[in-house]
Amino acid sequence: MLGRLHLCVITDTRQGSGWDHLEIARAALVGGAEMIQLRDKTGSLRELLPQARAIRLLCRSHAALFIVNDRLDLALAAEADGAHVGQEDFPAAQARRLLGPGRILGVSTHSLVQAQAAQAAGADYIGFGPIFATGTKNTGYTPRGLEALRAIRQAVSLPILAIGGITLENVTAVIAAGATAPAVISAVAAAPDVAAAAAAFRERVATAKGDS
């Protein structure tokens, strides 16, 4: 399923909608998102676990994947489909061992070396970016651009989720450069109509991939 993705929506409760993770996930799934990634580095396990479990059930009812960002404890407790770690988070090789072979491991990467290391560590997919400038998350990295994305696509065989400043206007170019799908935050989570925004992305990516 990873290689056939069209849209990953990352939940972020700081986007101004006032919605919690579950509400964002529900609307994004209605719009056609095929992967939901819960990202919350400050909430407690006790606070987040009920939402995570509810999102897992929603994702299964929509035949979508549920991934937890960084929090392996939450991913395992909620029986998520997998976890996603960054370069400054839990080491990918150790995350792979803890998750076991039955769950998905995603790794954020920002360079060719990091992408190749993630593949060697047993990642099932990589996130790559920021492709364009973004104000959602301060990664400490300058925009990588489409040429860097093309280089990553040639060097690794894993599915690539492109992230960072991706909009309806530029997502076609992102897919053409080699991304499997976009991973979006504010473009969907902060939209006035989350479901409609997700549907628009899903349709645009499907057209770009020739799946429509």
Contents of the next structure:
Number of protein chains: 2
Amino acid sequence: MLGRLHLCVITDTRQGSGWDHLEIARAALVGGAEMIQLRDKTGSLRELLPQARAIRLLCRSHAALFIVNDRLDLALAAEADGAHVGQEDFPAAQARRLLGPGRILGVSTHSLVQAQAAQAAGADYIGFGPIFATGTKNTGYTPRGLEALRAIRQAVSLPILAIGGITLENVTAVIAAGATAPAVISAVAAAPDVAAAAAAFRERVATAKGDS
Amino acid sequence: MLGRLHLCVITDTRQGSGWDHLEIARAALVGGAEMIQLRDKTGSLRELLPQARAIRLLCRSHAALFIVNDRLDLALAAEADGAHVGQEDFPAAQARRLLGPGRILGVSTHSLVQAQAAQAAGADYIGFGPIFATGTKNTGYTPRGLEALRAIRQAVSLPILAIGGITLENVTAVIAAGATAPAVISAVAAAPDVAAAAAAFRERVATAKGDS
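Given the form predicted alone above, what does the protein look like in the form predicted together with another copy of the chain?
Following is the full complex, with the preceding chain placed first.
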């Protein structure tokens, strides 16, 4: 299923929409997102757990995957399909051990070396980016560009979710460079119509992949 | 073992000492702390995991308990003896499920109702406080005082770690009011000599409990 993804939406709530994770997820799923990643580094678990559980159910009813960023305990408690860790979070091998073999492990990578390490450590997919400049998140990384994405695609067999500054205008080129799908935050979560924005991305990616 | 505790030290690193969690834990254990609680709501897991593992080993060599605050994934990954959750963290019943029956679960409580709920949900001990005013942590709670502690002691059979503004001067009264032991942060972690401060607390509590 991971290899056939068209769209992952990250439910960052700091995009100014005023929506919570559940509201963003619901609209993104209506629009056709096949993976929802709940990302919240600051919220209290007491508030996040009920939202995560609700998203869990929603994703199931849309046959979409539900992934929790960073908080493996939240992923386990909400019975998410998996977890996503960044380079500052749990090391991938440790995350794999905690999640067990049955859950999906995604790892954010920013270089070829990190991508290969993530694959060796048991990741099921990698995030790679930032592809382009983005205002969403100060990652501390300069944009990697499409050439770097192509190099990762050559070196790593895992599905690649490309992230960072991906828009409807450039997503076709991102897929052509080897991404399995885009992972988008503000382009969907901060759109005036979240469901419509998700649907437009999904359609554009499906066309680019020849799936439509 | 929990019922016979004399001192829990919380390794809050925001106390201005410049020490990291491991340094605070080491000195506290040398001074005789029998429980170390690693508390860090903001640090990256990548940095915290090696410290937690080192504290895990240190605690074992001192026959002390190692507890991780909030991050149950870190508690599991570091093979801590248990985890401690606040009212904004995982609900106690959920935390118990994630930790399994073999690990210790502590729950911060601020009222009789919360203390009874924690006991019913499977906590192994409760924190209760703030007993006195404290500058360490803006808990949003007014000091509970010794009368409230006495009421909790009557109503709950679990060990009680009293927290909040506990000093060498008032700890004897805190034990007399029913606390099993104090949980201290700045009174030890920010002391000029952490080991000596821990030793002084431990001795004072042992005397108060008639254990010395």
